[in-house]
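Next comes just one chain, in structure tokens: the form predicted on its own.
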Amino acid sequence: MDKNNFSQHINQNRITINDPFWSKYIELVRDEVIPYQYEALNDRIDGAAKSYCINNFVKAGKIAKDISNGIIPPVYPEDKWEYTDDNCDKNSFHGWVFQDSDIYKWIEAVGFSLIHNPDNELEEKADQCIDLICNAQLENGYLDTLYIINDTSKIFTNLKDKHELYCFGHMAEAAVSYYNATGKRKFLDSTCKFADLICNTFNDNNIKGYPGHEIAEMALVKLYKATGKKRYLDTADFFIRQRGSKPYYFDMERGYDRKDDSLDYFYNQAHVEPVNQDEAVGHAVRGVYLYSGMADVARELVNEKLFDACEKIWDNIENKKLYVTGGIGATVDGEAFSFNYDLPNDLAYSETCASIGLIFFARRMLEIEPNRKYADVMERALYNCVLSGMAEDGKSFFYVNPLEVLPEASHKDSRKRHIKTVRQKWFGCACCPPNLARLICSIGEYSFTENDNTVFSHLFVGGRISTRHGEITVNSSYLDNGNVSFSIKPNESFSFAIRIPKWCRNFSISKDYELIDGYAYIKIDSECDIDVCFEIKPRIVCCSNLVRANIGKACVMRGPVVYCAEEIDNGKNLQLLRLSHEKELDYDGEFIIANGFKEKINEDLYYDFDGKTKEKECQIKLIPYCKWGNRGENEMTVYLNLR
């Protein structure tokens, strides 16, 4: 852990995106999907899944108000983790547990449109939504409506389930963006009461508890740097050092008086500290949130025990819990990584959520290690699973991103209910789309990193990044053909590390450079342009053959796209197409068109066989990963027989 590669992303604030590829998702997260999600937060979707979100808040500015007047408000049970018109009172907390969490991403997703998209409108309707939110307040900084419309008697009493510091997770990023976008203090300074707490709550003197759904490990740093209050941090640090301690903290709020090693923990990430933790398990999104967690606190406080365990968990997702896609959680089954080389296609689960957390994970490894494959990763969640998540309209989402569906499975076996053969309008538990439209707005801050002596360039996202170095214009069509060029207009000496993707056998850069862990080094000393050359085509890639349900079978793709076949194109029963590995894969700009097979299909159940495979030549015709189930319900699959 070398302090001197320590890197800071750059602000979104010093980006301007000009991307033919990205600009258009970043217009489409502005001008379709935040305004159908604040539609979605007030229950105003035709057909889709209530929300309940706004009108909790409302609920608890009510009683906050009572409460400050002396009124003593009723009391609802808390005790589920979803509550709905059929099972609570009406005046009672409706939706998930983590409901609150809906409004704060999709605040966020705002304030990082509005730094380069000023809108009068969206900002009014932000600052309202900001006055319900301080409103629903109590006096002491606390506030998650659960517990203020049901029983505040019960604060801070289930942190293993019921998602309190969870939901001050994503309050607390909310306030950053939207204070760096607008200047506005009012929301940051209610999250800090709230931090102020929080902090004041949990510590070596007090509770010695840990959240049970991580975020606040990585929002409490963030609101350090944004605050330069260091109680933030060393907040962050507590949880991290108490996460897994024993006895276990969530037996002693529950108590539980067990003698075992208590094997639940794994979904919580608390089965040991985290600094002595090596796999990815349980819970995945909970899971990536933490190591997040982990990186920010290990780089800030240049903590090697906790850094080599981010390590370790990075390369057992790496190299033995990912999908080809970027997706990371194979069960259904608490959402969970399962064990090493589990990756089944047709049951991934795959969640949306867990790539995103995944790209924040990345992120954060970068910014201690400049090395290409956290890089790679969060290029290929980019591009694959995230991009996925979304409809080419905005208006529906997959919160699971599976690799292989067939909808007659997916309708009567239930086993694969989890899979969804259409994007849906809304989710009751509905992280996945303000998550989805947060991190695109914010994709500059994922594309550059820098420090005292080099920029660094991750993404390959075209626009204009002012440096502390210099300014740089990037035009790319990374695609479309594996062209980026850079113009560099630079006020001091530094260096330039541009990172040479692993996928790329092949690549040109007109400048002399030194290659050192997948980066290509450049000396800038004065105003230069630099055109890079990737050779992008087609290619067949097989997976290890310890995935048992990729044995004879490849996918294909172009660049950093994952490519697939859908019925729409190829005909019903995909399980009958296989591809040769013998010809070219021609790219016509959009598709891939493989030559192939395609088995006659045999109802007899079972037969002799005597030795003769009978098919006949066909063209397969596959499409990005990412838009599929944009033309209707059908057949898909990313990877084919191989022949």
Given for the second form:
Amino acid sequence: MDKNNFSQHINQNRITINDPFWSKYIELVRDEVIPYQYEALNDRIDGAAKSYCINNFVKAGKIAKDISNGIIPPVYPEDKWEYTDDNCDKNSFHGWVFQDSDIYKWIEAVGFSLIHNPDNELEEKADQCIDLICNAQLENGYLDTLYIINDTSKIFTNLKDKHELYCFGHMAEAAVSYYNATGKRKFLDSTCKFADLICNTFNDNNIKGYPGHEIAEMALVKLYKATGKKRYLDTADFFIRQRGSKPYYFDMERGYDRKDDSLDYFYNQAHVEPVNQDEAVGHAVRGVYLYSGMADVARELVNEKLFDACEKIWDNIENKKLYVTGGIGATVDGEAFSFNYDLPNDLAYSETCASIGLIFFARRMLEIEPNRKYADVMERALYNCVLSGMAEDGKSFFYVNPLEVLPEASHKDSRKRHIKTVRQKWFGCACCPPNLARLICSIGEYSFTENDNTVFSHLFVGGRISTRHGEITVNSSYLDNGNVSFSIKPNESFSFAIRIPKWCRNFSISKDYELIDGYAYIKIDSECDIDVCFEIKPRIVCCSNLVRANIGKACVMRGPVVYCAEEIDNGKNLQLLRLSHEKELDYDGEFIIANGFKEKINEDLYYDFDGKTKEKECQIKLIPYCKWGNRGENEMTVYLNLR
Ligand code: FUB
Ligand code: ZN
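To test you: the structure above is the form predicted on its own. What is the structure of the form predicted together with beta-L-arabinofuranose (FUB)?
What follows is the whole complex; the chain from before opens it.
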């Protein structure tokens, strides 16, 4: 860990995005997703699962007022994951235990969006939500509607399952985003009040607990950076040091009876202390949120050992647990990482949020060590698994992102019930859509980092960036033809480092450069233009033969984009297609046309092989994976048999 290598992402406020690919997504989020999600939070979408989120804040606001007036509220002692109209009192908390996080993610996305596009009406709506949130806050700073509505005596008694610190984490991320966008302090101040309560509650002399679902760690670091209050960083560090230490906190949580609970410490990444972890295990979203927090703390406190653990975990994900689409979390069982090289295509979980969390982890690793391996994964996840999470019209979403879909199997085989064949309007457990919105609106923050000597260009998103060292304008047609040009107006000499993606075999740069760890470093002394051309053409990509699901198969990629075959273009029974590696692959600006063969159907269940496969030549039409499922329910596969 070399402090000289540390860099920092460039805040959204200093970035204007103008990019043929990303601007459309940002507009989609602004025009469709954000308004749609607001309706969802208010339970106003016909046929969609109910959120109850806003309603919970309204209920909690009344109770908080009663409490401050000395009125003792009723208690609803149910203990559930999901509270529905059917299983609880109508006045009690409704929805999943972490339902509060949805409004926070929405506000965070609104904050990022307002920076690109000021919008008084939207800001007013967000202010109203913030008023609602602040009204629900107890005088001591506590804020989680589940416990405020149902039973304040149970606050912080079930950290393992009940997500109070998770909701706090999203609150903090939202508060910083909204403050950066508007300069308004109300939400930030109320978040700090809750953060202070958390710092006072959890420390060496008080409760030695830690979040069951991580995120508070990285959120506290963000809050520390926004406010300068060191105690937030210390509490993030405290949570990481406590996790996995013995005796296990979750065994003896305050007053919580776990007699019948079979505790799986791997699920919560609490099996050993993070500093001694070397493999990505357990619930995938929790994992990558923890690893992001670990990287943040390692960097802020220059903790070499913690960074070593992050590197080991990173290598394990990158080389043994990552789908070609940038998806992680191979099993539905615990929404979790599976064992090494276990990457089934048709059973994949690959949650949208998990890939988003992987991007968080990747950027933090990049900020410590500028090595292209992190940005390569960031880009892989972004262009594939993450974007697959949203329909082209921004109105429906995938939570799970499989690499192979057979609708009949999803409908008839309960092992594949999690594999949805079409995007859903909304989810009761709606973690993914708002996560997508906040990531897309802040895409600029993943594109560049800078330090005292260098500006790093990681993703090639077009726009204007104001760095410490000068103004940079990026013109990008990266995905179209691999061309990216930078116009640089420096205010001092500095080094400009451009990532050369590993997928790119040939590239040209119009200036002299030195290649280090996958970055081309260029000395900038005066105003200049740099033209970069990455050769981007379709290619056939194979997978390690330790991944049993992909033996004899391959997929097609172009640049960072993974392609897939859909039934609508190739007919039923995609398993019969065979990709020919000898013929050229054509790209027509949207689809890739591959040459191959289609086996004839053989209805004999068993037969003696005569050495011949009956097949006929065919063209295989491939669409970017992130766009699959936009033309109705149908079969889809990323991997094809290789001929
Ligand atoms: O527990 C909160 C969120 O719900 C997780 O991050 C998702 O995986 C889903 O389980
Ligand atoms: Zn999710």
